[in-house]
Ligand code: SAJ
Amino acid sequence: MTNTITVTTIGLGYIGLPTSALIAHNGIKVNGMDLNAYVVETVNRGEIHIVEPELLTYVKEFVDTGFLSASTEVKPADVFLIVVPTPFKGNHEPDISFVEGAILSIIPILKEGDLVIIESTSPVGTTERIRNLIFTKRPELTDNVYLAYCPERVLPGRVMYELVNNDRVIGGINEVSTNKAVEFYELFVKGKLHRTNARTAEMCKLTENASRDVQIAFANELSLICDKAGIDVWKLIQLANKHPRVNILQPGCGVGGHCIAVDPYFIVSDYPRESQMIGKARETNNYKTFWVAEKIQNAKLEFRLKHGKSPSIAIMGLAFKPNIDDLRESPAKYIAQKIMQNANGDIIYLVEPNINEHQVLKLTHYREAYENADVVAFLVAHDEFKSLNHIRDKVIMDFCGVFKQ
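Requested chain, on its own and in the form predicted alone:
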């Protein structure tokens, strides 16, 4: 496979746009397709609609040179990357309608020898299902189009680096498809490319995030126990981790994001009887979010009883993890909404230093909120918060270890 190929990426979100920009950086012409006209217009101006270090530089340079463009229509190509969401439908069942819709949009323009790669998180068997869909609609392409699954495994805030340097797991519907996909990723990935089959690659993505969810659930459950036992969970974990074979993670206010809070349900939905620990971890991490919201409500009531007035409350952090702007599946955002629903005219300061302005939520600068609030609830350990001094005359609820690091 040479750099004379063309690529169409369907989906220009947190993974699709950086991937497209990286491919363009390697001298390959890429057209990104997205249904959102605002996203398309933004990219074609050489700008970005998400926050990710280094991404703007890549996009501006390669839009200007013509290697990267965006459209609301699917363009013919040699390689098609499917990078669309896979949300839930009822009862936490995965919804692959976006993946199917993306495939249906390219079926009319597929030609012999094209390579189709699904990067969207998907239930086991999705790639085979897509194969059947393509070959049913275009029987003349049977065994003449290559199809593979290759999940992303990048960390927001480090996407441009990790897209290049992380290992990738690549599984095709057959050996030749796997090899074709590996040949493609070799054009821009320096990490090791691990060959497997599509079903294993699909399960690998789910397994990685379910494993992390279970580890976080242990830390969160431990924090609940320590709260009842009157033990400083942060100090406890620090001491326990002195053991050479123990590495307990830090607790938080739940689990969010488009991967860890979502992917385990893909396993639980298909294998409910077998995935007991995975399912319980999801319950534990969800419960921690409810518990934090209840703790803040109780602090509000205690303040009112003690001072004869309702406190002003600062909700510090809305993103699903530190130092990013991503609110998807964010437990902090859920907690903020619960507190606001019961505000009854109380002053609530919402703080997210990584977002300048939000269409719905009114945001306050973190220093202003911290100074003016009576009750301060740290939900996300953003770096900015760690520069604040602990003020003793405030009710400070540190659910993420801002003052414990």
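Residue numbers count along the first chain shown, from 1. Under this definition, the rigid core comprises the largest set of C-alpha atoms superposing within 1.5 Å between the forms. Here the structure is a predicted model, which is why all the values come from computation and not from measurement. First, how it differs from the form predicted together with the named molecule.
- Hinge location among 176, 78, 211, 45 for the rigid parts moving between the two forms, by C-alpha fit switching from one part to the other: 211.
- Domain rotation between the two forms, with the chain taken as two rigid parts and C-alpha atoms superposed, amounts to 10 degrees for the smaller part.
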Given for the second form:
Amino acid sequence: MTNTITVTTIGLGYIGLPTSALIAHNGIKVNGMDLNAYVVETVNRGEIHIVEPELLTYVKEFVDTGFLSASTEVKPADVFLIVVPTPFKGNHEPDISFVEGAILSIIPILKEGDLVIIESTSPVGTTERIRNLIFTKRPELTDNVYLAYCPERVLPGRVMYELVNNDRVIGGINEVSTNKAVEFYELFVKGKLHRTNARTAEMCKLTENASRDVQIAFANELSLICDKAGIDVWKLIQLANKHPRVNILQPGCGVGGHCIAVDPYFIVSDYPRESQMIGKARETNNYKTFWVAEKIQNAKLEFRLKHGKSPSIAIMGLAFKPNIDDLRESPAKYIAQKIMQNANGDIIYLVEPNINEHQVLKLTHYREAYENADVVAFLVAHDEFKSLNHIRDKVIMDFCGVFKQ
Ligand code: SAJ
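Output the form predicted together with the named molecule next; the form predicted alone has already been displayed.
Below is the whole assembly, all chains and molecules, this chain first.
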């Protein structure tokens, strides 16, 4: 495959825009399509609508040089990359309507020899369904259009580096499709490209995140056991991990984000009988969030019994994981909301050092909240919190290992 090909990306979000910018950086003309006119206008001005280090520099440079452009309509191209969200409906069933919508929009402009790649996280069998959809609507293209699944696996905050350097798993609907997709990724990926079939590639993405979910659930389950048994879970895990073949992850206040707490349901909803452990891990990690909220409520009641007044409470951390500002799907934010709902006029300090100002939530500086509150609940192990000294006369609830040795 040569750099004279053109690419259309559908979806200019957290993955679609960085991927488009990177492809443009390799001298390939890319048009990104997004239904959101604001996103399209922003990109065409050489600006970005998401927070991701280095991305702005790429977008600005390649919009200026004409290699990257955006539009609200799909443009004909040689390669189509589908990078739209796959949320779930009620009942935790995957919703692939955005992927189907994207495919329906390109079917009329597909031509012989085109390559279509789905990157969106998808339930097993999606690529085969998409193949049937394309070849039913355009039977003359049967076996003349190539189709493959290639999941992204980048970590927000490191996207521009990981898009280039991570290994990729690529599975076509047939061998020739796999090979065409590999040739395409070779143009901009330095990591290894691993060939497989579409079903395995789809399951691989789900497996990666389900595996992490199960491992975190194990750590969270240990934290519940240790709380009852009077054992310091952080010390326990540290000691158990001294075994050369044991590597336990860290407990926290639940699992958040848009991937690990979502993707396992894509397996459970299609294979409910078989996926007992994967389903249970989801339950355990969700339960941990409820448990933390209950613990804080109980600490509040105990304080009231002991001191005859309600405590002020500091909620330390709102993001879904340490050292980021992303509050979406955050267990800590859910816990904060629960505590606020039951506040009855009590003072609650909300702390998130990675956010200066929030439109709805009133935030307090972490040092001020820590010094003033009677009960301090650490929900996210942000670096800032690690510099605080343990104060004896406070009720300190460390749910994320800020003070672990
Ligand atoms: N967490 C713990 N304990 C741990 C590690 C994480 O409680 O020991 C919690 C975090 O606090 C957070 C959640 O898990 O709430 C998820 O955080 P994460 O850093 O594990 O993952 P994400 O959601 O930011 O990104 C994941 C990554 N997948 C894996 O590590 C297997 C990333 O590579 C994927 O690209 C991304 O999901 C995705 O898009 O699927």
